[in-house]
Amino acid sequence: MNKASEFIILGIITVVVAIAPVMPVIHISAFITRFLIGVMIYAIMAEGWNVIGGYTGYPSFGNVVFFGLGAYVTALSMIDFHIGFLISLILAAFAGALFAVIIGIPVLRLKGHYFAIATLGIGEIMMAITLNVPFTGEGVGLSLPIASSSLLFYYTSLIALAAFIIFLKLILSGRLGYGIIAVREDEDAARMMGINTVIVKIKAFAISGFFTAIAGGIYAYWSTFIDPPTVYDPIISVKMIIMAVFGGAGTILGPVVGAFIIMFLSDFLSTHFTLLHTFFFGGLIVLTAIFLPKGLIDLFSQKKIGWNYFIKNIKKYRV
């Protein structure tokens, strides 16, 4: 990335992180704090994925797992035990860390499409789980008290994606980061050089269950309603794979971008063009992947922008 690109980013940043925190201050819409929220949420999500999949390589189709977990802790911890919101959605953070660690010690021994494969049958498992156990409510759902205010879900949201993205950078810089890169570029030479890969896998994987199920149990208590088909719905996680993919995958502020450009347009097209948005995303995997495979984020850092760099992009990456 060339200077102009970091300094534009850095002023984005800049401006974003002194804005953000004030602006239901200055009595912005309720729907556009909804908005906001909803981005949030899957940007959270998005960078949860992007751990496993953009700097780990191992493309996981079940991330909804976690999101739907989340939820599902936070909603039976306040509704049963009485629990409050924010000590809920701790339960709920360490429990999709936790069932990231169990299914990931077998599932991530698996490599490319058998682990895509493997990680959406998980997805459709809990969801077949929860729909036949008595106290999630089974088939019929589950309802949340209602919170006073949706500023709650604001701060809660901001909050959760800024340490997400903190947190993130640090590990980067560290070890544990250089173990997650050297996996995704050669998983193989990474082991002969030393590096316990199973270990490096299995704790990308818990951090990325950690912060979705973080985004679950905030959305479960937002939403005040959830149910198996809802929150384990694989296009959960389809969405967050384009969010991710279509910002820059393998970046830190990829996910980011791409949650709030795809939700914007989606918003815009489900008001004003309700049939094109059912080909949105659709449309949407087929032109990223053919124009922009390594997302918005690569194309900000050129020094400049052409026709050339797509034409690039489709020679380098055909088959």
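In this text, rigid core is short for the largest set of C-alphas that superpose within 1.5 Å between two forms. Residue numbers count along the first chain shown, from 1. All values derive from a computational prediction rather than experimental measurement. Compared with the form predicted in complex with its partner chain:
- A movement of the C-alpha atom of Ile261 falling short of 2 angstroms is seen between the two forms when the two forms are aligned on their rigid core.
- For Ile285, a C-alpha deviation of 2 angstroms or more is recorded between the two forms after rigid-core alignment.
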Given for the second form:
Amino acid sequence: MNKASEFIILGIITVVVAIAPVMPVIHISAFITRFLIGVMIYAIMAEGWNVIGGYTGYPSFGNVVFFGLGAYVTALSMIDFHIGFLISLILAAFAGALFAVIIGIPVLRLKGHYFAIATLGIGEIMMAITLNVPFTGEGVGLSLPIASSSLLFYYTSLIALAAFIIFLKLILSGRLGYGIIAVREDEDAARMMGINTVIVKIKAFAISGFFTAIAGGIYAYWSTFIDPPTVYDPIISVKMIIMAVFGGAGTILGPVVGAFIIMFLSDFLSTHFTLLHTFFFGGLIVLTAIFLPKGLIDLFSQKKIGWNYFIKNIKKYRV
Amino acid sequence: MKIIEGRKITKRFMGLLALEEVDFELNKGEILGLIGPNGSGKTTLINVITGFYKPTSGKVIYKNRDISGLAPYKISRLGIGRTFQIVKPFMELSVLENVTTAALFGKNIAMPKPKAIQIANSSIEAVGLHDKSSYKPGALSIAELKKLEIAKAIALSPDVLFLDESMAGLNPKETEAAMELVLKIREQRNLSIFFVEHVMKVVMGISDRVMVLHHGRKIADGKPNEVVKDENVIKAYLGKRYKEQKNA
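Alternate state requested, the form predicted in complex with its partner chain (shown: the form predicted on its own):
All chains and molecules follow, beginning with the one already shown.
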């Protein structure tokens, strides 16, 4: 990354960090607050996918299970046990991490497509279980208490996202981070370097599950109603992947940028082109995959962006 | 003094007997060359020793400890390093980051990062890649990639090093330099080295001892100039031309 782009990115971060906490207070419409909460919840999930998919190289198509699990744990703990929201979120986070360990042990032995398909299956299994277990409200769903102010969700998601980014930054500069990236780059070489690849992968999956479950918990209380088809919807997994890859998988800020832009475009397009919006949206994703395979954030690391950059990208990933 | 030995190692893949009761031993400070035709079981033997395959029967004893069937990460933490026949660099990381990863794990598992970077730098220096330590592997030549493999292996601070065709694909001048490098790292780092190689000049040039595999069985083991005169070895691997050239 060159000096100028580093400066630009630092500038943007500073502005965002300075403005974000006071955003809802200084003015803004309920609409924008609502939009930003949605962005941050998705940013946490995209970043969660990024840990396992972008950094570890295991493209999970079932990360929605952590979202759904987090939503249900939070809801049940608040409704049935009258535990406060924040404590419930923490319970949800640990449930997400624990679940990642349990499913990770069999599933992380698989590679590539097999891993993707297996994780896709887990989402469906969890939906079926939730639909058939009495204490989850089965198909009827669960209604949560209504919070007094949407600011609670704004700040909880902001703090959770910030904590995740800082945590990830620390992890990546340490031993675990080197292990995670080594697994992505070449698992056999990693094993011969003394890296216990199984443990490394499980830890990465647990981090992913931990934070994605928090996103689910915030969503549950925010939306005040959850049912299995909503919170275990496989489209949510797909959205996480698109956001992470669009912004830049395997970078810390990429998924956050991706979440913001995708949410914005999706809102903008669906209000302005009600019937055609999926056409533009889909087209944009295809173009990004061809011209910007490393994501938007990669543009900042280039000294010069010209035709050569795009031509190089096209050549790099074609057969 | 033996540092690592194999006792009657057998490896069977379904119907194929890849290794049949192979014994070997590597003494401390020794360089042992392993030769044999393609498919004779050389890489399989290394895979069994380094834990990538479990032996069907037989044992690998390292420093008086049975290590057969241990996971590769455990074996490398005990002080056994290896390079791969097909190089396995981490393409998205710089040379320094590649080698630092090895130093962070490896034999001294609780190593702090600054120390690991220091070890990585000295390993890179040892193989002569120090002016390219900020490059990504995509910018390196084959000879340099092979050096990177060796740097990663020695950054583990191993006692034994397995080199799987580390000189394949190099030109004569690069081969010469690689031979010197192997001798140098043995000297500096007190290593015992077990290497697989096809280039006879290399085998003859740096081995203290040579062993030959053919169809998964050991057919010869001894001093290099004795092994190349062995009738079985000539028939199975070297061919008549090699013998005639030597005599001429």
